[in-house]
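A lone chain, given as structure tokens: the form predicted alone.
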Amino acid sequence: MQIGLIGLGNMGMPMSKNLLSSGYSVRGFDLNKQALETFAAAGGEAAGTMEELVENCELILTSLPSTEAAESVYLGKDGLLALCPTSVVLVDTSTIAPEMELEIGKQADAKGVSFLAAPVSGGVVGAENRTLTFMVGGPKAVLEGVQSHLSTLGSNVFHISESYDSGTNAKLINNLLIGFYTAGVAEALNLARESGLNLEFLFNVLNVSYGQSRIYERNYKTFIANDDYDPGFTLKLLNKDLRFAMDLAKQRGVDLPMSQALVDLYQDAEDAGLGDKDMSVMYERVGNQSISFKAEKERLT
């Protein structure tokens, strides 16, 4: 099968490599020329234009960084819906505004093109290890036709509902929880450190207690313990998804005061220049704020 993949970034690149290693013929497109060269070196066919990518593809996946990028790629004058024949299935794995997924689905239906909005959870590690979770909104019959291909990239493929925004809504709720877990780990571990506890030993204790979580394990073991915040999932991307979740809450008339405080916390960290670091850098942010708080307290006393 000829598969197209648009967006060869942190998620799209490992997905493309896994498709190639599974025997698929993969044609890729990205505005970043270095990404295209890396993709070609891995055995993919680099497309120079969107029109070139679409040719002879049966399935096209997109992994895009923003709602604006998705709008351009799908709905632009030379976008996918303008270029694709009705035989192509389009699957968007991006996390973008739910209303944009609805609009893309509406226009795809009008043209007779099959479309699924299928954001993924699992991060770069999940993309590399084929353990992604797909949360799919759109026609179940379309998903059934491509599920075996998505299963080469992830260990879980869930059909949320026929509504194009349902998978994205589920993903936003997932990431809202991630935001709470990440902030909780940051504050709890700073308190533990200042209380003289050994963080490594504490992890072993809490990992078999109710304080255990996958985010605790991810953030501590991969990032905090190594004092290395090169991103797997950047703080600014998490903050973007938290804002989408708050927009969704507003649309549904749901008051989320604790979530709003969480968004403010992450926005403050992003404004402080931490947006391009991994979300686990909140541990460092809390620690630095504690140092400033202590210094101010000492000054006043």
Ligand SMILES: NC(=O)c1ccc[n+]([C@@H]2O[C@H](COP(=O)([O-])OP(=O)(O)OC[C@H]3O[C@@H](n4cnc5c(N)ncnc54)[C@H](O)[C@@H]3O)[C@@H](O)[C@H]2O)c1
Second form
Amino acid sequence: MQIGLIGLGNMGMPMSKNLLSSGYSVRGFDLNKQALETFAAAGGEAAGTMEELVENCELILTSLPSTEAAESVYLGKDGLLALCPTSVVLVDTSTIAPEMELEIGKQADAKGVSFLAAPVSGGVVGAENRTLTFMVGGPKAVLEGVQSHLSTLGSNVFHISESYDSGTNAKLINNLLIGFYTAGVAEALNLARESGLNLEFLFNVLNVSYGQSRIYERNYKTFIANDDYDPGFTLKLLNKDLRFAMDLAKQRGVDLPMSQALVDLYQDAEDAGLGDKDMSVMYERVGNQSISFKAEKERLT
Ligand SMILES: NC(=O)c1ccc[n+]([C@@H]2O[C@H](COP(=O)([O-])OP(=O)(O)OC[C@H]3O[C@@H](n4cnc5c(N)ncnc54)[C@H](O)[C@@H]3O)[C@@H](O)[C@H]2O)c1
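Provide the structure of the form predicted in complex with this ligand, given the form predicted alone shown above.
Whole complex next, starting from this chain.
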């Protein structure tokens, strides 16, 4: 089976490698030439254009960083809806504005092309280990046709509802919680360190206590303990999802004051130049801000 994958980044690359190792023939496209070279070196067929990408594909997955990128890839003049025959199934695994998933779905319906908006959770590790969770919005019948292929990439495939934005809405709730956990871990572990607690020992204690969370484990074990914030899931991508969640809250008339404070916190961190680091860099940011806070306090006393 010929599968296409557009967006060979932190998520798309390991997904494409897993498809290759499962025996699929995979053609990839990315604006970044380096990503295409890495993909070709792993046995994939690098497409030079979108037209080359769609040729003979039965299923095309996308993993794109923004609503604008998805709009151009799906709805642009040389985009997927303009190029694809009706036999292709298109699956967007990106997290983008829910309104855009609705718009792509509407235009796909009008052209008779099958589309699913299926954002994923589980991070790069989930993409590498085939343990992603898919949250799928769109026709259940379309999902049933591609479920076995998605199952080679993830261990959980949930149909949320027929509405194209429903998977994304579920994903935004997931990421709102990730935003809280990440900020919570950053502040709590700074307090722990300054209180003289050994962070490694504390992790072992809290890992079997109610303070445990998968984000604590991910952020501490992979990033904070190694003092290495190469992404991962970048702070700017998390911030994008938090802003979408706040837009959703506004549309639905739900007042979320704590979430608003959270968005402001991440926005400040992005404005301070941390957007391309893993989101767990909030731990380092809280530490640096505490140093400035202490220095200011000393200056005033
Ligand atoms: N990184 C994670 O842990 C994670 C987890 C779950 C979901 N997501 C979501 O998955 C999506 C991808 O995330 P990522 O971390 O892989 O991002 P990324 O920035 O690492 O990768 C995106 C890739 O898309 C390519 N691209 C951008 N515009 C393009 C276009 N018009 N045509 C072709 N290629 C294009 C970029 O060059 C890049 O290689 C995002 O929507 C993100 O929110 C990420």
